[in-house]
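In structure tokens, the next block holds one chain alone, the form predicted on its own.
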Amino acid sequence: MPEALVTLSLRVNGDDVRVAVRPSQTLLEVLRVGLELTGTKQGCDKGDCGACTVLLDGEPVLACLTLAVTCEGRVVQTVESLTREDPLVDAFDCHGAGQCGFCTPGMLMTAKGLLAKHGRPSRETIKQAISGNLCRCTGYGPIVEAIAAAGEGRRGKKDEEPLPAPLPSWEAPKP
């Protein structure tokens, strides 16, 4: 007998959404299939790789292990919410921190959550935070450097001009 659908209301990337889900559906399935937000990657489906990391009420979570029904009324932020102007995205670009790109969405969202809590984390803290995210291409060095640079408000190299301070999400840039 098929599972009865449950209506789920949540805020995704700033938008209020309502979606019908099966009680057994993961947040990853709802994001990728139900909402067509495919930036969040489906990797191992066991919580081992971190490719599916999103922010849930500001905290990094593995979407493949999170039942969608537990997200009722909560705030979800995926990699699609990041813009090119985001200091973290800029730092990843300047440092070559995304090579094949498969781990990049999970790394970015993990880093976004880290920087929200610890504006200027140590490299050791960064390594600890991303320890649940697997990367086969970069050797992690460029990723750690990119996160540190974003936390320090600078671009790729120490002698480059600092990044502009990010605007609070409720403020639009002034012309």
The other form holds:
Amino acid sequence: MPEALVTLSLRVNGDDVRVAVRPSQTLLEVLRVGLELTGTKQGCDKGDCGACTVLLDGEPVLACLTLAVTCEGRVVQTVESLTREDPLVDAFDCHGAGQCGFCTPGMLMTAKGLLAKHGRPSRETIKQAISGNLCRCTGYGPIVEAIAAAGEGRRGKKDEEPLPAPLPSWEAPKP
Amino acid sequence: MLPLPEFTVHTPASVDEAVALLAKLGPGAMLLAGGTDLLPNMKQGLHAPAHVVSLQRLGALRGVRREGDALVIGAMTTLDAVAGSAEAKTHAAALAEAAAVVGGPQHRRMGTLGGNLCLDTRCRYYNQTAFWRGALGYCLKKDGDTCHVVEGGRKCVAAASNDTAAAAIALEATVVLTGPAGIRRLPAADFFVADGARNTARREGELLTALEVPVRAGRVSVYEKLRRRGAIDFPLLSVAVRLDREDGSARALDVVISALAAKPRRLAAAQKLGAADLATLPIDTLADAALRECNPLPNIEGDVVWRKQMVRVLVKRALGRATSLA
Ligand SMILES: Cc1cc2nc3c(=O)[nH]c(=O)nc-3n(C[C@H](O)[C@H](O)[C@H](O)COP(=O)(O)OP(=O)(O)OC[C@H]3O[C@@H](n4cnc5c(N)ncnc54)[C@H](O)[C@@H]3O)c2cc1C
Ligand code: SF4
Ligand code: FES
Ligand code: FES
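Switch from the form predicted on its own to the form predicted in complex with its partner chain and print that structure.
Up next: the whole complex, starting with the chain shown before.
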């Protein structure tokens, strides 16, 4: 017998959305497949890597281990909610904190959750906060520096340079 | 992608409703707290419950509160909240320290104390995809009849991998369960059972509602964990120590060692110490005794020789820290 669909209402990146989901679908699947918000990445799909981190009611959690139906009425924020002007995105850019970029959406959302609580976190606090997000490229240094810079309102080496124009093709998909 | 098998989700609004649901749905139902253990296991085909009963709405089971001379920690309290609780850090330090080193920050924000205490045991031959397990040949914990860890073994020796278990035992905590027959209280030491296939005394249809930790003057406790990385990894070995002091001298000591087999073990040498020994607290002797008493099995990752040698190191470290705090 196919699973009965359930209508789920939640707030995603500021929009109220209603989406039909199967009880066995994870929030990650619903975001990526149901709502076509593919910014949130699927790495291991079993809680090991942190690539799927999103903010659920403001807290960084793993979307691959969250049942979508348990998100009824809750507030989800994904990487698509961050604009090009966001100090964190800018700092990641300026510090080269993303290489292949696969961990970046998860790192950004973890960092977003951290900065909402600690205005200017120490390097140690940052390392603790991102310890559930694996990065295979950067060696973490640039990521820690980027988050620290965003917390302190610095742009790093490129402080003097004006912001580049946003990429013309880039527009957040509306769910 | 690792799709979940199909199931129906239920979200009871009270403990009574949850217990009634479990009774009605029978053994085909499983409880879901934070989901950080159940869901990966379901994705690997280790469990396929027809019904999943989510405890998410049981707000009454969240929080740490003081009740007389006990700290009552609701089963749905997140590990993050346990680790950050001032009361827990003061009166149940080993538990707060253990909660603080479970997995990574996301796991601690999602994972609950109840889920951690009821964590399934782990084994390198069990926590694998169905394809992987099938290729090697299923083992007796799931679908098969042999053990790959102990040749010819008739009993599963998968490892207790929950950080809070050893701390709960060392702190003489009580596990509170609610089932169809009412409320049942069990010392944490009796809640865990030496059977990797089913390592808790929780009965069908029961819900763990709280952990009660006694609050005692002069008590200190610490937790030490061995893992490869500083985050995310399950314990390869863990040690919880409780030291009770009165008028400046030690009166009781408990050393609990876990992540060896299905049940955390109390160090016999520590239980046998007389009043005179307690006064001097022979740390090196105890650490050597622990090394002799503990024999890690190749059930989880990590070289067994390393895990065995580290028994002595962690026991020494934990005792050293406990005595310096006392
Ligand atoms: C990458 C990774 C790393 C991890 N590292 C660690 C680690 O280092 N140490 C560690 O201890 N754990 C670790 N975990 C496991 C897990 O995150 C934690 O143990 C967590 O505390 C489990 O709690 P939960 O609420 O998510 O449990 P769930 O997954 O919801 O439940 C776990 C089990 O307990 C049962 N259960 C839950 N609540 C109750 C209740 N109230 N009454 C009766 N039964 C109940 C469930 O039916 C299920 O069988 C890790 C997990 C992952 C994915
Ligand atoms: S200890 Fe043996 S029976 Fe238990 S899970 Fe491992 S291989 Fe299977
Ligand atoms: S995809 Fe969720 S933790 Fe790896
Ligand atoms: S940039 Fe490639 S994994 Fe982090």
